[in-house]
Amino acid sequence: MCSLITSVVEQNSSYIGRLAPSPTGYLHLGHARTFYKAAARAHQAKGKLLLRVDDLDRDRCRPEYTEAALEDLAWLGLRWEEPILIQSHRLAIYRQVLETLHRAGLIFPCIHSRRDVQEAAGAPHADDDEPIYPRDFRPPTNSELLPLETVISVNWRFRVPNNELITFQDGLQGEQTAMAGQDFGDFLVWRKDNTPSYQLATVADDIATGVTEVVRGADLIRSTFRQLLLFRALQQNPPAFSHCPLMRDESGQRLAKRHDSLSLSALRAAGVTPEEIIHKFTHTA
């Protein structure tokens, strides 16, 4: 058993990192490498490492995937602070953030379907599941803002500042820039099934827990631009961001949860050791 990652003793740093598995399938080698990197950075800083379960996707998240993720991460030798945060238990916190954005007039209700948006905007960016929201779908800025329902039944979107260049320095990828309204558009903060979006919930949790650096996969770089706008809207300093390169299979396709043969659970069952996996991470780009 590897015992290298983060100790909860003798922490003398203000560094706070986090792991945030989403239990929509079994963790694969790409997840493992990113989580290993996040844990290693917390360990090097003599800081804290939190663990949050991103289980807001009601259709795909399953308890067995959560259990498997915790087993896999512990098997790799990763250690984190208790208690574990469960996003589905934190809906009241997310609602407060939504109400703050609503009072500031920074969000608007969206009556258009996902198909409407996709047909008007074209295909989404690669590695991104949210197409650019057409500007002519927006309500005018001077229109009366509808109140928030007690149980929300319409999508709500954050109005991005048109043609503003957003820049951040990535700890692994270097300087990153995107133009609001062109590279990404008005994005979801709350869904019509009364569920907060990934963007809102992640920012709310990173603020509440004082995270100082987010280490995650490079497929989420575009999400970082959206989240930076939310941090600013909420008058909070954002954490640092480091995005790990994605792992790919032999055909060059990025690893996904459908790669069952490369899941940590399958590798464990096949007799692969944590040391073998970590050796691969530390001896490849």
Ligand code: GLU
Contents of the next structure:
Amino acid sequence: MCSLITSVVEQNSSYIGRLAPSPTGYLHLGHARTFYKAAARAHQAKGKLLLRVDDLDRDRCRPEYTEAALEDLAWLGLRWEEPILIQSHRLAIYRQVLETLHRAGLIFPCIHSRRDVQEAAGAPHADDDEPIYPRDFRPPTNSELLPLETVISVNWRFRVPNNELITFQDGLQGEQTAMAGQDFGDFLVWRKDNTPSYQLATVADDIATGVTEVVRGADLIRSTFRQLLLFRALQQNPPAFSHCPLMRDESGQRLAKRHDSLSLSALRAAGVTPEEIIHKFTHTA
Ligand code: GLU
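Can you give me the structure for the form predicted in complex with the ligand, which would complement the form predicted alone we have just seen?
In what comes next, the whole complex appears, and the chain from above leads the way.
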């Protein structure tokens, strides 16, 4: 029997956590370890665990990956509250958040192409992070803001404060700091194909669902600084954050959805049991 069942009867705390798989491929061991940790935190706190499907990337998300993710997580013994949240069904909520940011004058339309930004920004930034948006591409602060179109056809970006040190205490990794404007720049909140960015959608959802702790992979630490700015802009207290170390293969490469042999479905097909997988997580660093 798997030990990680968050039973509804046990809930008696205000803790709300969430699992947020992106259905862009099959879940692998690295996802499983992070999601197991998220479920364990909710279980220890006798709180609730929500499940949200991050399916805003129309080109890469596929319904069969959503189905597979839910099946894999349930097979692993994780349980969550119903209903599941599907980001592509929540566009009206994200649009409201965009309008709030627009009314507050905290965003601007960006007419430069990704290529312009890349060329002006020079070398790519840390890991696979987006290039720092050049400051002289920004409209001046006192310029009149274009209205939001009904169907958006330009990229909208959040204006990050110049050189403000942003800090948070990570539940697993200790204190984290980044300098806004230097470690990351003005980031996308809405794309010209009329879809919200990950940063906006995740903050909107974490606010709307009252999430008290976000447990996710360490690849998103840099995103957390951006999201902290959005929580502040929306006058909301941020949740706590715990970023799980990323899992690597024998050659030190970060596990990715292309590591098919380590996908949960392949492991399951090879006869590995959920108990064996969980044992590995709980008995290795
Ligand atoms: N969907 C994201 C991922 O799979 C996680 C987003 C989040 O937890 O905020 O990497």
